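Here you get one chain, nothing else, as structure tokens; it is the form predicted alone.
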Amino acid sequence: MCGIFAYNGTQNSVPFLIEWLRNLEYRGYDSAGIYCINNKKEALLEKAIWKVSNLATKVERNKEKLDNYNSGIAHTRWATHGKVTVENTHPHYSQNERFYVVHNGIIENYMELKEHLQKKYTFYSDTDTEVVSKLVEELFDWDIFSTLEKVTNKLVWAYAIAIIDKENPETLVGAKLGSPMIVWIGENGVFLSSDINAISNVAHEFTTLEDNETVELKNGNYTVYSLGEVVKKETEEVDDRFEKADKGIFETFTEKEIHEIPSVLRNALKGRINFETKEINNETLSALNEYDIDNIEIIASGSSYFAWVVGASWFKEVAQIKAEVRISSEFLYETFIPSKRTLYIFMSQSGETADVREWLKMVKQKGCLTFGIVNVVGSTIARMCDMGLYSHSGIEIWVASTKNIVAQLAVLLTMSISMWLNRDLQMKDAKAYIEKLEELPNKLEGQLEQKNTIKVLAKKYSKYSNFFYLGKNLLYWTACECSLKLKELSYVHAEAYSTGELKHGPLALITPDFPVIAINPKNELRDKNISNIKEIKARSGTVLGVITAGDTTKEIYDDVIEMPKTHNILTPFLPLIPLWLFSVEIAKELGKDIDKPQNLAKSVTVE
């Protein structure tokens, strides 16, 4: 999950490293560090815990030491091995202080390697990365590039590594397995990074390294190798799909991304649904319909998992296809029974989620049909899948995923309708669905106008330490997602239950100080939910209702948030914006860092 960055060229590397560490900070903000060197072998090593701004301050205090350090490596850390300390901060170095290493990933056999190396070397940190730096010294054969290949042959699991040899400062080397790595040439030299978000405002084209490839950066150029042989790599253009993060008028990136949801939904549907003719026009979906599919398995985690559960219900109810959802981290350890008539769908915002990626490898090895839904163009999962659709949600780099979930839901619903049309659906029924779907972005825009009302409610409810989120059927999963956001952003304890399940035990916790957020639109399940809400009220529980505008039963709630009416199949979209804004405002009341919640990072590239 960490972010790595490297530069080799003619300019001073320090400003580059600091600036692009800020762009990579969403990958981890427990600590940050840089190591820079020039051709005279003069070097600078700086480290700081917590945010990149702390590192920038330390560097600025020592600006009189700054020279033209034309080669450098940088790292922003999400702690996996060892606490958040300066000692555990990258870059790590060998005992002779000749080799400096930054690393993203997990070295699973690091304890075994460390036990061997401790017979000869002294360790100063608790990280798996320091083992790599000592291993470089141990295996050094007077050629840093061939040494890198020897080192990577010893490592088990996942890594993206960049190394500088202090005695040969004109050369920088890197390698990857599992973790992402890209390289590109700019006007002032050659750059290496964990992902595209660090470079979108400077690079015109980039190259993505594949597993087991190594790269040498030297004199402002680069060469990629595989098994010791030079590899000719294709480049991809950086176009308007890659935008630079900018908060604009908003206080936080999270709020900005929530306000982008209506346009994101339009983008996700654009080019796939013709709203004038009420038809689905998409080559990928047409090709998918050529396959004889009788089952769908969906592999995802986190917020994507909740989106997938809703999607699975749509596949069953709309497309009449059996669908199951697997938590990717658990699916890795289950018995896999491959089926050639099953469509395996893999979803990840980043396209790099480690456990999703590992299962994708296994499914492909069995010759099964794989389909990816990711946001990041050119990511590992996007490139590995047989087929796929991008969610087109634009750059979403701050930790809590919001707009991408809506885009994922839009893709899933479009797939469901397309597969239904290919089976039994009458065109007139499809047109009714599509007509309501066309109205949805405008309905979501209307919800953004409730911000002031939600802010008042958040101020009232921010005094509570525990919440229940309730929903029934598809809206149970919306409740799960909104409960997760409250935990992520405000660190307040929240749990989600199917509305009828509260009386099977959790009702024991209900008091006036344990409020319930009940998602209860006006549909065929409303009255059943109301019966459960009255049970809560009979025990002096506090209830915030998320209900359909104009619902005459609003008096049973202590407070309400209203949402527009839509087709039942679309109701999972509607509570998201108001309840995400509710979480944002509670986090503000509690003084939390909304964009960078404690202990979390955006791109989960370790299992």
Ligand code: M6R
Given for the second form:
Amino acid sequence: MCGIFAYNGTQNSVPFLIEWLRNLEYRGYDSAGIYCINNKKEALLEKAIWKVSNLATKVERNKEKLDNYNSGIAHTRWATHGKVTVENTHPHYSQNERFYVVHNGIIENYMELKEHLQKKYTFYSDTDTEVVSKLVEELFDWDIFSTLEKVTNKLVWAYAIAIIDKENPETLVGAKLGSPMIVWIGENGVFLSSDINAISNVAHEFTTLEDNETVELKNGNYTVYSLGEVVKKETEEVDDRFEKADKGIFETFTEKEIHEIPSVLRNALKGRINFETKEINNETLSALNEYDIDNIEIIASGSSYFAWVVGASWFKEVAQIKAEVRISSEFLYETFIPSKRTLYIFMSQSGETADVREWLKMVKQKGCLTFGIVNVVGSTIARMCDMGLYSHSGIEIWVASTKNIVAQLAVLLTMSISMWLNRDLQMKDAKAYIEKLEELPNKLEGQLEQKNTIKVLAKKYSKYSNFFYLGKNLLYWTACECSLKLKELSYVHAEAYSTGELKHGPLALITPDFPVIAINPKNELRDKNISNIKEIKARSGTVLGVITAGDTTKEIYDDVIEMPKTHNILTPFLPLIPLWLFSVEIAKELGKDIDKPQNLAKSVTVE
Ligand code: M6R
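For comparison with the form predicted alone, provide the form predicted together with this ligand.
First the chain shown before, then all remaining chains and molecules of the complex.
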């Protein structure tokens, strides 16, 4: 949700700004812009809609003007207030064209501020950020740093902002509340960014700003302040965890990430389960078992939410602990009754999702026990939780979440087995789960070989505009996840229903041109599902079955994708790879940008 980047040093900032803006593009790719300046106060403002490459082309045309801008701010936008236009593209500026601002977040009271500022200033954009630039002009007290404090006092969050004062180009200031911000010193100057992905290949260490902290970047150094006082900050080392994203042999990052799933799963289990002794072997989980927990509440969004619902069922079924799942954006507005015997689990790939983070803050304020399952090491949610496990799925750079969901599921199942062993000690059954879990990565690896079959099916099914995804019990949630992926990647309408629910209304939509993807592995629910599938076929519906290999009921479907056999508890893992590949292939058939779907961004840092 918008990426900001800033540089102040001795080199020409333009190449830095463009290169690292590309690394932040997954935070939004509706438009991009830079403002650069040198000590002679010569400046360059450049903006372009859509991808950073458009901005790069525009900047390239001005090549002769590009020397020596040793300070600059940059922004890649995910539109919240106002359409995708050049006018709405950051950096935004004050009426006197002296103060330039980039911002990630949403200024919730911007309407009220704008109403007041409109009496003095003319606005050129629809953004909330332009209000900040006009406010800087109004409150300017001849010192940009002390003005920053006056400005932030007026803002109802959320923000990570960086500002340049054209008359004092040697100083750059930033502030944050809610949205993430890091700073670091490099060889040729000092840098500020929304996150570590911008710089993983160049910085050695970095500092994370906390809410209400401000920062001054000057003379190749930075100083962090809180309530006007200098704060001594720790730095963190940039290590291998922050790998550089690379597509390898794949056309898209999304496909590469799907192909990494078997190794991601091995990694998520490694060091947590001892497959030789069939025991859970993890310090965090042992520490968790010391708490007297009788209830679990789980808070997540999007794909993380779907993984959670499966996880909650495992907690109930396997560990016999009550577990409830909440969509983070809704949970925020429900009455919260804190409980000391409840474990509050926050699950997020990015570790930055705004409403998950806000809930975490609230639960922590009430003194309850918080546990994070996060992928991005050092992210806000990871740092805030009392304890947690990383999903360790490696960098998931573009919008569709795939491999991390599998890692999240692995962590959830390991947690449930650990909690169950702690309460019940039915070692025999636990061993059976662990045995099957050990076989799972190889089974998923085998699924990747179906790629060509899926390609052919996608070609056939790409002519349809609407899909139902059906599943029963835990597989209903897998159906929800896979239908989300089709919508997200191909912009084709897809809805998920529990198989038996179709005849309570949605069946009215069934025609040969409204296909159904029916997830129906060979288990005790298969025949019930078959009855429902027959009802669809009786109405000339088209059904693509996702079924267990060797199932003799194959002929009732128009087409099938086969899944390997496994323990029933593990079936939610099985439809994911084939149906995600199916979505990718349909998106390719329709000519969509798979890594950068329209209207979306990877990290949802605004509520
Ligand atoms: O980073 P998070 O796991 O908190 O993100 C949650 C959702 O925004 C995310 O899963 C989203 O639904 C994905 N784009 C789905 O592929």
